[in-house]
Each structure stands twice: as C-alpha cells, then as structure tokens.
Amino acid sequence: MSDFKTDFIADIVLSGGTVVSSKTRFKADVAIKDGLVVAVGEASAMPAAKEVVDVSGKHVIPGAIDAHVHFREPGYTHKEDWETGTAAAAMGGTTTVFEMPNTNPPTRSVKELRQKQDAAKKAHVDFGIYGLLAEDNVDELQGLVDGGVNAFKCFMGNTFGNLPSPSTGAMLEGFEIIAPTGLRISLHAETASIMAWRQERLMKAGIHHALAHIGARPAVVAAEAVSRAAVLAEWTGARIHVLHISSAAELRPLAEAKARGVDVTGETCPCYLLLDSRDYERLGSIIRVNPPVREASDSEAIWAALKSGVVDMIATDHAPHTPEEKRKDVIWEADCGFPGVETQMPLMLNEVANGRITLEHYVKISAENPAKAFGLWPMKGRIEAGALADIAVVDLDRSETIRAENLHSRGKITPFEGVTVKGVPVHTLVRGRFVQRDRKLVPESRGWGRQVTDVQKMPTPEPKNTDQTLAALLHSGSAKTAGGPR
C-alpha cells in the first residue's frame, strides 16, 4: 500500500511558517511538487523533500497579483523592459502581473500582441497581457481575443503614450464584442475632454506649478467616467475594472453600479492611500501621476472603501521613467507615474504593522480578489493543495528603507524615497521555483514566467441585448435598428 509520507518526494517543503489566507492564519508546513502545492499541514504529515527551507517566524502568503503594470517594451526600453520590470516584481513578492498596452507600438492587434509575447520571454514572473480597446481597432478586438490576450484596456482619459480616447460609441461596440468572452475591460476612468480643456486653460494662463496637475484633472472627471462606463457595462453585460481609484467622488458610482449588479471591480494604489496634496510641495513633479494624488479626505475615503469591499484590490500602476523625465520645473513637462511593483508589498505590510489593515485583509486585496476578478482563481491567489505554488514568504519584523538606487526597475526615482518600512518579502516563489531568495534576485529565473492564458478559465456569459448589438447587426447584415430595451 502506497504511503504519501514515505513514497512521495516533494521538491520543496517550506517548514515552520504561518500560512495566511484571507480568513485565517495557522502554523503549517507547505509541500510543493511540480509547481503545485501538494500539502499544507503539520510537519509530521509532510512528505520527504529534495529541499527543506526553514521559514520559522515568517508568514507564508499567496504572491501578489498586480493587475496594472507598464513594462514599456516595446518602444520605451530606456524606462523599463520585461526583464527589469519582472525582476522588480519578484523582489516585491509579486508573482503575477498584467501588463498594459500603451507601448510603442500599442498592443492593438495580433501583430503587436505577438511582438509583446516575444519580449515577455524574459519574464521572471507570470504575466497577463492587455489588448487595447481604442477608436481605430474595434475590428481587431475579436482577433486579439482569439490571439490570447488576457484582458482589455480602455483609455477613457489621456496618459503616457497619448493614445486617443475612444468615443462612447466605439466603447459601446467594443464592450458588445468583448462581453461574451468574459474577459475583463480595465478602464483609465477619466474624461478626456474635460482634462484637455482645463489643462489648456491653465497652460495659457502660465500656471505650471505641481498642484496645477490636480486642477487640470478634478475628481469629477473620474466620477463621470466611472458612471458612464458602468452604464455601458450594465447594458452589454461586459465585465469592467476601474483602475487607480484616486478620489472619494468615484466611489459612489462604483458602489451604486455594484448594487445594481454590474460586474465591476476597482483597484487603488499605494500612492493614493499614503500620499496627499500636502506632499506636492515636498516632492514637486516627482509626484505627478495620472490620475493625480488628491486630498487627505480622498485618501481616507479610499481606505474606508478598501476595507468595506467597494474597492476590491491593491495594484501599483507601475509606470517607470528616468529621473530626468520626472524632474521638471514645469509640471506639464514631467512624465506621469513612477515605479511601484517592488515597493507595494513592503508599503502595505508596513500598514499592517501600523494596524491600518490586517494581514488577512491584505491577502484578500493583493491576491485573492485579483485572482477571482481576472479568472485566475482557484489556481492562483491561495495556498491550498492543488493551487499553483505562487508564494511570498514575508518577515513582518524586518525593516528596510526604500531607496530608488536599490530598485530593480530602470526607473530610479520614487516618491517613497527614504521611507522605512516594517515587513518585507524575503522569498518569492513562482510555480514552486524561487525567483527571489533571501532578498536577492535569482538570476536563473529569467524566462521562468509564463503567460496565464492556460490558467485563465473565464466563464463566458451571454451578453445582454444580444440581438440588438451592433456587432450582431453587422454580422447578420440586418437592417433593423439597434435600440435599448423597451
């Protein structure tokens, strides 16, 4: 009779740690074999292993899933590429990233998707790839779905790359096409026309100090865009995701859409939780990001929404630039964004140390909720038998000081320069393999990352108003008029 404990040999056993889920924590060892978690339990129940790693005194949590990163390849590799960006992710305890399409060229068709997949062969961690939903590529969307994108991105407002924002008509048709696939559409939810108008007025008036960036992008642009996108999603049955929530104003339409049954999730980033308008004088143009860091009252409201579940997850909008591109006297000339994928977990674990959130809730917003929202659950986002061994081992007592020069990103500038954090990931494993160990990158993990397409098992709901969508009309050649429900 076969005996699991004596006849089975695991690749790795993580021994002596405390395993944490979104609901509980408990002392347990974790056995890993062929990239999967095969056992979680007492040491006496563990199989033999090729390697036993002592993680006594540490906490074993699911690796973070960052649904919002920009790795800049192709086109802007002086800022970042897939190797440096995913190295930063590995060092930050992040085991899966979803990479945005505003590269050069943008990921607007299968041709550019294949180019990005080729670039991603250098990845240290697993990844999803966004396809673009824009005005001029609606006819390419189905090809991107068939070609293997993992989600879509719609730039309702302008940001780096200056991709034109699609009309509401193009958005509606895009939602209709994507809805039946179950793939989520992530939204840069700011209204382009308002921002363009206000920035032009400020520039003509010669107003160019750092705080003017908030003036050009008031919170109403986010509230309006979230409301509009939610109506389109409700009409079509599309799944949507609101990126980088920065204001209290957009929380109301987000909560209302959820209450109506719209499949909408939302994220925020550490900068919107930990910085506010008082930091502009200190940081100057370094703080410039789209959407902008706002008032302290906005930060407090977002914290409350993150705890209540109105905001579902933490992400980073990892957006590296060179120090020269960030430091400008005229705010309109400074590139928007900064690195974040390496510092997110330490910054948030520091908030755990400060008592702002529990470690269990951090697991929920950093791993479990993103996995569920983007079709990776139950293979990712949890530490249980049968799941992929995507793991961060964290030392909640270890303190480090954030220094841009030490970041693995090419973007050697951060608004969190000099911040001392308590709690860091000391090991990161992707599918059972160390990609970061003892706070050092494992160089041999280059190329270990794979696209999550084979993990992502989205349900495919029937879209609403199917017989009235423009896509259906074009396909059938029907001349009947598309209209709303009566």
Ligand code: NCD
The other form holds:
Amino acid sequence: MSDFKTDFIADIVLSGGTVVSSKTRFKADVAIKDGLVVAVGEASAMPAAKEVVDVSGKHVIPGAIDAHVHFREPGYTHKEDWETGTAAAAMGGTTTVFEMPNTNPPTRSVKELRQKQDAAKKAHVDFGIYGLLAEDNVDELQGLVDGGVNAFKCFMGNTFGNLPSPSTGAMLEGFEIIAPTGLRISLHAETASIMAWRQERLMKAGIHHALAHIGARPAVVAAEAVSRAAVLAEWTGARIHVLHISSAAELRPLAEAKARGVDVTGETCPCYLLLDSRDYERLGSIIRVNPPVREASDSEAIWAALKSGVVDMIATDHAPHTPEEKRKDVIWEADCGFPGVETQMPLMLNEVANGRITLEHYVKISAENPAKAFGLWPMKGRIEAGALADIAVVDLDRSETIRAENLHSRGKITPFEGVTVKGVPVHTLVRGRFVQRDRKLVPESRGWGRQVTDVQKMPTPEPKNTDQTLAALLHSGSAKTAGGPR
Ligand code: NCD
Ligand code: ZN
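Could you please show the structure of the form predicted in complex with the named molecule, as a counterpart to the form predicted on its own just displayed?
Zooming out: every chain and molecule, the one shown earlier first.
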C-alpha cells in the first residue's frame, strides 16, 4: 500500500464523504487525477494529493446527465446562451447536457452543427449536440452523423421554434438512415395535426385562459405519437427516446413497446412530477409548457412508472424565455417552457428528503440510466476507478429557497419561485475540475466543457427490414432502369 502511495500524486482527494451509486452507498474517499477517478476507498488507501477537500457529512454522487436542454444559441441569445446555460447546469450539479436543435438556424446540417460547436466553446460542462430530423433535411442526416452529432431530435409536434413536424413518411426514412448508426432519436411525442385542429377551434371560440393549453393538447396526442414512433422504431430497429413524459396515457404504449423489444427509453421532468392542473390558476401563463402539466393522477402514474422503470430518467427540458415572453393574459401568446437545469437536482433531492425516492434511485435516473441510453457508460454516470470524475457533492441537510433572480440562466422566471428545498449540490466537478464550488460558479471553468463524442459509444445496432429501406429500393431501382425499360 505504501508503494501505491508513492506511485503518483492525485490532483484532488474528496475526503470523508458518502459515495452513492444506483445500488448502494458507503463511506469512502475519492481520488482524482487527470480528470479520472483513480481510487475510491478508505482514507488510508488514498494516494497523496495536491489538494484534499473535506466533504464529510456530504454525499458524493455522479453529476447529473441531462438529455434535454435548450441553450438557444445561435439565434435566441436574449433567452440564453451556451455560457449562461452551462453555468446554470454547473450550479445545478449537472455535468453533461444534450442540447436541442430548435435554435435559429436549427441544427439541420453540418453547417449549423459547426456553428453550434463554435457557440459551445464557452461551455462550463460537457455536452452532446442533437441534430434535427425534419421533413426537409433527410438528405442531411448522414452528414450530421459523419459530422459528429450525438443524437437526433424529431419534433412530432409543434413547439418553440415552430419547426414543421415531419410527415410519417419522412420520419420512416429518417429512422432508416439513423438506425444503423445506433444514435438515439429523441421524440417530442405530440401529434401536430390534433393540436393544430384543437387550438384553432379554441382560439376561434375566444377561449384563452391558461387551462385551455391542456385542452389544445390532450394526453391522446402523446399516446398517439408514442405509439406511432414505436411502430417505426420496431420496424427499422432505430433506438428512440420519449422526451418529457407528461401523461398516464402514454405510459402504456411506452411499456408495451419495451415489452416488444423496441429499444426505447423515456424521460420525465420535475414539472410533471411536482405540479398539476391545480397550479394553473396560481401560475397563469408561467406554467405553459409543451407538453402541458396535466392532472394529479398523471403525476402519480409517472411517479409509479419511474419506480417500475417504465420511465428511465429525469431530464429538465430547460427551456428559458424572458419573463415578458412568459407573462401573457392570452395563453396562446405565452412562450412555452421555463428554465430547469439549475433546479432539477435540488427539487429532486427535496423529494429524497420527503421520502418519495431514495438517493440511490435518484442516481439511477439522473446519471446511470441517461449515461447508458446515450452511450456514455461506463465513462460517465458512475463514481468508480477508471470513470471520468464528473461529480456532484450534495448536502442533504442544506435548505435553499428557489428564486428566479438567483438563477444563472437568462430566463429569470420559474414555476418553482419561492419553493424551499432541502438538499443542494454544493460542489460540481467536470472531469476532475471544479465548475461550481461552495455554491459559487467557478468563472475559469468557462470553456472547460467538451463534446462527448470521444467517450460516446453506442452499442452495436441491429437495423431491421434493411432490404425495404427507401435507400435500398432507390438503389435497386436505378440498377434496373440502367438496363432500360422492358
Ligand atoms: C421547448 C423550448 O422552448 O424550446 N419548450 C417547451 O415548452 N418544452 C421546446 C420543447 O422541448 O418542446
Ligand atoms: Zn419538446
């Protein structure tokens, strides 16, 4: 052991904390060197270190991996940019984010991917970049894959940015192209035509109170979209992910697809667990989000599905807008969504304090499962020797009151205004470096964040019905016509 001690000097030892995995927790020190965890164990087994940080009384958990954030750059930087968005993530104990393509311009081809990678050079935390799967960019998908996107996003329903949702035909061809790459396709699973029809009918009737937002997007839009996407995924072998699960109704098609062997994962967000239709009167248009916050019975069903594993993970759908864009008397005029990447962990740790979820289970849904679904496991999502040192040190006894004005996001508005939570990330480390320390952003960590492409490995995919893809048909068609018509 003493030989080991003199072998090398660690950069940091986190000393005296309780390390938590999805299965267990134990008192242990954590040694970090060159961005990696190099030892987890008793103090006597730790190498010497340049810096020993006392974390006694605290819990040491894998940093959260958030598969769903909108950082708005390029195009809407008055709402957010990569610096403010990732600062919010760092403050919230989140060490990796996957960023959505509904920027301006949207991330629809390699050209826009490069623009986004450029904007992301300011990031405090690691990130994946989503490429868009839309009606008009099917021919760009392979380029996006080769160019280095980390996942795809398909807006089956309209939402902020108003990107037209692809026809089922375009979706199928997109799935065919993406399936062999193994990259996951995340779905905004709400059916556009149903919502357009209903919203127009409601608007024409002059109905514009906050609750009408649910009326325009009843849960059947999610159930229908999840079912349809699952059929296409089953046919092509594409991996899919259902974003922001909001309803009991979509849980059945999700569970059934899983049972049929479709490689599908699902996420929910704190607002669907912690808010419901009773909050509309109090919050007005602030609560407007796509899909909508629904009934208390939906929240209960989603909690149960998180427990059973039908819902795999927690994400935030961090969707910042300015207070002026959110506060409207006519619900149809309010921008949809609100910031969440900074408040997710405190809100969920508060549910740990309330006894609604164990800390181990929280580690599973916030870090381990997203790491596995998006190919980051085993380098991310766990605290073990050999993994990247992406860590949140949390104080389960510390209370804080959520205030929009204190958020690092540019979207200074939240439906959780004034909520006092117990449980806060007090340090955040990304690849062994503090990006948040003692509840303060580390400004020098600007630019430390890296795209996850180096560590991402999607397991070998099994595309199906490959002889019937459009590409295969077009190819054999041209071979036939080459011989001339018969
Ligand atoms: C998101 C946004 O503002 O970008 N809004 C929302 O209501 N969730 C888009 C989205 O994820 O649907
Ligand atoms: Zn969405």
